[in-house]
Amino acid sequence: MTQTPKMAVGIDDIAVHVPKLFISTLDEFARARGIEPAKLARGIGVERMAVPDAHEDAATMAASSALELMQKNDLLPEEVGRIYIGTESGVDEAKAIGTYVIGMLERVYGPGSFQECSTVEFKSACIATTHALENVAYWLKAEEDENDFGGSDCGSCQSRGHVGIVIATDVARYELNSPGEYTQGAGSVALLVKRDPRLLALDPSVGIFTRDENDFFRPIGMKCAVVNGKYSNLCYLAAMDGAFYSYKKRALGRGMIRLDAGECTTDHLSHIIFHIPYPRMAEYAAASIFRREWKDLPRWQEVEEEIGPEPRAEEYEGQKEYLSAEGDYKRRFSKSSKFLEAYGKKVKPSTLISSSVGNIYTGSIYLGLASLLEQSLLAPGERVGLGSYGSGCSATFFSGTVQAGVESMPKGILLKKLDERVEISLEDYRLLHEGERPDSVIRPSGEFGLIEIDQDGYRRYDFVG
């Protein structure tokens, strides 16, 4: 059983905007890395990765799906309140990359047009967008409270619409030849925040998870970040587990979701979109998650008739021995039935864009949610689980309903883009990779470009006819 919050606050659209270009993990580049193509492909999960143009950055793509998110929704600069960004691909220091954006914006909505919009750049890791988003849900309820007390300003807000957009946006770059290479890609997701959304409202448990951790950070200063890779994997996984089960316990204590005899909490959520730094990663979250959910339920006996019992520590002659036969029944349980039947279900299907993008840090999560709307897999009524994860490290989960206006929105348009893309060779990533091609592999055209860096290295935008 499953109840809806009374005042429906969440994602009305989704736009995304992918750079045009690309290069295949398969072929020259693996061969160039000495990486068999299956390891990337299946080991992985990512096929191709998408590369930003020599005129592109991390602003022109968030300029560039908030205004694809406009021009759909007919919406005006006035409707729009707030513009809060989450990226950790920052053009600056101090300046908000969302003055970059609205600025991007004024050149096609004319000058002053978002001057009572208010934004803020979000920066904790891959989580970033997903606080900003709580932050603007936040407000939307906030505006609803003063409104329930009559004041005009508010009413004023409540009459034009106001509407908050929330924007991912990142270049996920790691260095030529390094362990993280086949895991880069670059991309912005735009949702559209509203009240009484068409595709998602937001419940209002949410679990948390935060501690220090140096898994992965980027120092000022430097372009690429150091990745502490097997140990952020480790970090990830206990931060999603605690996230998770400090939501499982905020909803069963609310009786958002009430358990029958034989259910656990992920039953009741019909896809689970985990962060996705690379597809493999889900599967991986899947598991640790399922497995801890299920062990206590009479399904657990099926498990254990194909894979066997679990190890006990007491059964071993050491910690090295016991967390050897620990690591052999993980891959045992990710190979059973019962959980790639889970699995296959609730999570993979979220993962098909991101094989064809690769990890785009803030965005990956949202990319998860595109993916599920492009295959025509939301159905109204259905709960969808988030989980969200920044590095350093904190991780959040939460949770929406499907509502009924999903089914009026557009399907396909994103994959077909995404089939659209060019591919570019190894030598043209490596001169874009290191900022050593001064002109684009395609000429901007109808789009936002970066037009130049001054000599006080201010960054000059423009939208390009």
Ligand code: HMG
Given for the second form:
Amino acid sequence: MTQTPKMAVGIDDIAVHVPKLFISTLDEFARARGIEPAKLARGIGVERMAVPDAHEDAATMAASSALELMQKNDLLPEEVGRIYIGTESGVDEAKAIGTYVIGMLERVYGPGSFQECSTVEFKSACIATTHALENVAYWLKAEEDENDFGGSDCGSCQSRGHVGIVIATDVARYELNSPGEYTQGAGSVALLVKRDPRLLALDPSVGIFTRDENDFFRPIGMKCAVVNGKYSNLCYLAAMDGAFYSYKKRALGRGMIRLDAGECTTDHLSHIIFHIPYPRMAEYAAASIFRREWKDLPRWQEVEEEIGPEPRAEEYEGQKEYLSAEGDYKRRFSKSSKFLEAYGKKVKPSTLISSSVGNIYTGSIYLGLASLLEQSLLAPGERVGLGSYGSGCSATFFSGTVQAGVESMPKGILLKKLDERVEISLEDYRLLHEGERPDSVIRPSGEFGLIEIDQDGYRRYDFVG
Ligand code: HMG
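Previous: the form predicted alone; requested now: the form predicted together with the ligand:
Time for the whole complex; same chain goes first.
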């Protein structure tokens, strides 16, 4: 049995901006890097990566997704009280990226139209947007209390600034020829956050895990991340596990989820969206959490019948032998029919868009939500778990309940848009990656573009119709 919160605040709609350019990882790229395409398609799970054109950066992508969100919801600027942005691809060390975004939106809606909207740039690697979302949700709840005073002009107060927009925007960039290179991507996701949302009402229980780590970071002035690749996978798994168990403790403790005999918490989550740096990582996270969840339940017997019992440290000569047996068991578990069934049903569908866009860092998890929406996989009343991870490192596990409004939301438009993108050559990709191509591969149209960076470093943007 599951409980839903009284006052619903959450995600009403999503708009995604992905660059029009992409590179296939399976053809020229794989040949040039001497990698078997099967490794990238199956071992990593990525077939295409989005590549930002010369006129694009984190600010233009954020403004484009925000504009799409506003236009499809007929939102007026004065209705938007907050534009909170999660990014680790900030374009300035001091000026908030949101001020550039508001500047761009005002080129469409008119000067000063957003002057009562506040904006903050959240940085916490890939988890930043989840913190932005949490903060906008708190703000909406606090506003509800303020409305309780019921002043004479209360009606017009309520219509001003009554929704928030949360934007994730990033360019995931690693060194050319590095193992990180095939986990790049770019894009922006804008979320409309409001009371009584159509899509997902956020649940009150949130699980947290934080620890100081050197898995992935980008010192000031560096264009590409410093990444300890395999170690970053381990940090992700440890943090996700920690956040999930923190969530479970709180959700069960407050009675938000109630377990019957033989059940576990993940049985009450119809879908689980894990942060998706590459689709295979979501599979590793699912394997780790399902295995721990199922171990004490009757169903574990079926797993053991198929792949045998778990290795126990005391059965091995040393730590090395035990770890090798444990690694082998992990692989067998992730191929077991029980796991494949749960993974295929609850987790894999959220990785669809990431496999053709790549890592968009702080927006990846919300691209996962868009994947479910696009495939019409969300049904009213279902509970969705979201596991957000940010290097450095921290994780948050939270959930939301799908709302009735989901039925009337349009589906499939983004998937169609992704099919219309243009594939570029390896040489154009290299030039764009290294910032050596000043002109755009495709002239911008119907989107925001970076026009120039002046001698002081101030960036000039415009809407190109
Ligand atoms: P790698 O060297 O490509 O790894 O690095 P690999 O050689 O172990 O291969 C990966 C998988 O491909 C393995 O699967 C291979 O067996 C398989 P597994 O053994 O684990 O099941 N494979 C094949 N499969 C089919 N056919 C074949 C074949 N050959 C091999 N022929 C790594 C991979 C992800 C480490 C690298 O790309 C990297 O460093 N990426 C960047 C860091 C990253 O994405 N880390 C993820 C966790 S941290 C995170 O998510 C945070 C982040 O989003 C940033 C933030 O928070 O801001 C990155």
